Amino acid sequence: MSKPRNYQTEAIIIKKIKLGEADRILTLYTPHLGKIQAVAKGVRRPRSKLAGHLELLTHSLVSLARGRNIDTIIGSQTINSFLPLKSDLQLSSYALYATELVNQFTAENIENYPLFELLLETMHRLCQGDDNELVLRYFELHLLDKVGYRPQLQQCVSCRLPLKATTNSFCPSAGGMLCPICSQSQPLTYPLSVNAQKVLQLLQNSDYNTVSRLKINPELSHQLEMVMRNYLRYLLEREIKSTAWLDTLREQTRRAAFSQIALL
């Protein structure tokens, strides 16, 4: 049975590319179609009508028509436009990593609904001015649940043993923790305080209503970021781009607040 020419589904806008005089190819993430390519048509032209519903972050409710070889958008209308991600640099910064996690991680035309919710929920949360590095480290950890690349983090992944409270490695290449012992015959690992494969097992196990409890000092929450980047760099083989941005704003931001005390 063939499928009907038009066709409508709920789509996060997780990447666009220019295409010619006016138009853009745009990336979408949807609830039961996975990620898909779709042209929009027109839309880089100032009198545009689908261009405000089709904006990069926006969750919008899309119609599109199949196309030979890349199908055409043909009406859309915003379900959450999530102005606050686009009205400050930071919040942008961490959404656009977001996106960009899911865009790499997922091939097209593959179903993941819960990793769709995930995505959109992570917006909501980042609006809602929450711990946002905290948001961050859940959302990472889940996306790599729900992608097949799930760390673990209460054994030892050589020895198998249960790990004690003490200092134990991470290791990217082996896909999760390893003891005192079994971390010396491994080149690459980042040890990691007791505190923080607390928090990492924790991030990984609970939902988000128990974590957002959590109170994290800078310095944990730095380790944090950094085993996670690690991790998720070794599995992508690649840099993540928008870290460069995150990094450069939170500079930026440090900059500022270190000028105002200055002044005081």
Second form
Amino acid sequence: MSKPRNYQTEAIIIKKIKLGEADRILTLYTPHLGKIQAVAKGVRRPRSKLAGHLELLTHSLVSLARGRNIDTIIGSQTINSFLPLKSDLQLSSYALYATELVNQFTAENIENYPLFELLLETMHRLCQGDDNELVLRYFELHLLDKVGYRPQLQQCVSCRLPLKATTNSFCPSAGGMLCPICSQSQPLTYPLSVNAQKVLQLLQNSDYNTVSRLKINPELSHQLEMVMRNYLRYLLEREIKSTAWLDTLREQTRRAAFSQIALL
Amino acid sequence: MRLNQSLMPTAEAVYKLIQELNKLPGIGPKSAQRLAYHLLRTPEEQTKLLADAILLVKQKTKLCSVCFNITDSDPCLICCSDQRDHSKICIVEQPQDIVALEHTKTYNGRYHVLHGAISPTEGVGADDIRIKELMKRLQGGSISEVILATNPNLEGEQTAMYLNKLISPLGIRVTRLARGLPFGTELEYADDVTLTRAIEGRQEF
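I've shown you the form predicted alone. Could you give me the structure of the form predicted in complex with its partner chain?
Next comes the full complex, this chain leading.
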């Protein structure tokens, strides 16, 4: 039996590119079809009935018609528009970073339901006003888990011995931690404090409810961000574009705070 | 789709024209072919007008040094005009947006074209669009209001929120174009974001 002409799926809109006069090609992340691309006709016109339901960072129920090369979106209804994300510069930037990672780490048409769930939960958590950095680190580690790049954080990847409570190093090319002896022979490693290692292990092995109770100081948070960024960059073999923007925002917030102190 | 001349039983000049037309946005190989054969049939004076117009647009236009709109005289007519309110600046993404706003005949201030919007996932940051130039314009102290008229999509919103963060500490009034229901549509098809904004921004009748 041939596939039905039309089908319906839940989707999170993770990328859009302009096409022709008023159309767009959207990248959707779906629970059971994985990542798919589809054409949305006329969505750049102000009177488009679909446009608002197909904006980035929207969770929608989308109807599609099968096409020869690419499917066409024929209907869409918002499930959750994530308004708090869209009305906050910082939050929308974090969420875009998460969608960029999902887009980069997935191939088209490969189902990965846990990853869909993770992305959706992450967007909800960002809306709730939890510690955003922690939400992102949890997302990154579990994304890697679900796409097959889970880093080894419990034992040394070279000598296979359990790690001692001391400064060990993370090695992106080895895909995990190295003990002080093994790391001497590796050129590119990032030393991690005992605390940083503990937090990473907890993030990797616990559910989010446990993790959300953690309180992390800014210095440690920065250390974790950098080690994850380096590992992700190593795996993708390219820059993650939205990180540059996250850095700009952080720099600007820092400067604004500084000038406020100067005023006082 | 790449065009292959060996598969095309046509003169080289025609093939070349098809190839060039094919590079235009929204013009596929078939449309390019149709346009090329149309031009072939039209009188020479007519095609010359088109060719001259294309060349002229490249040779005679530049960006206004004040507002970065496309213009043939620098500064542009809007920036030069005494009739215009020089204390207001309306910020848009593209020169085409000015055309749309001017068509309404309701705005009497000046403009600033950013030439893009912030898009983190495409790698477009604050330094890639004309934000620095805008901030320089605002320094004189003669500007009392900035109207953010970036597109009401995620990139436009992000750009507007970022600009608001930069401009409001300067003590300049920052306003945003109202976001609500477009004229001539039906309420039932409106999305949550638009409806929420429309309710929040409702006005006395």
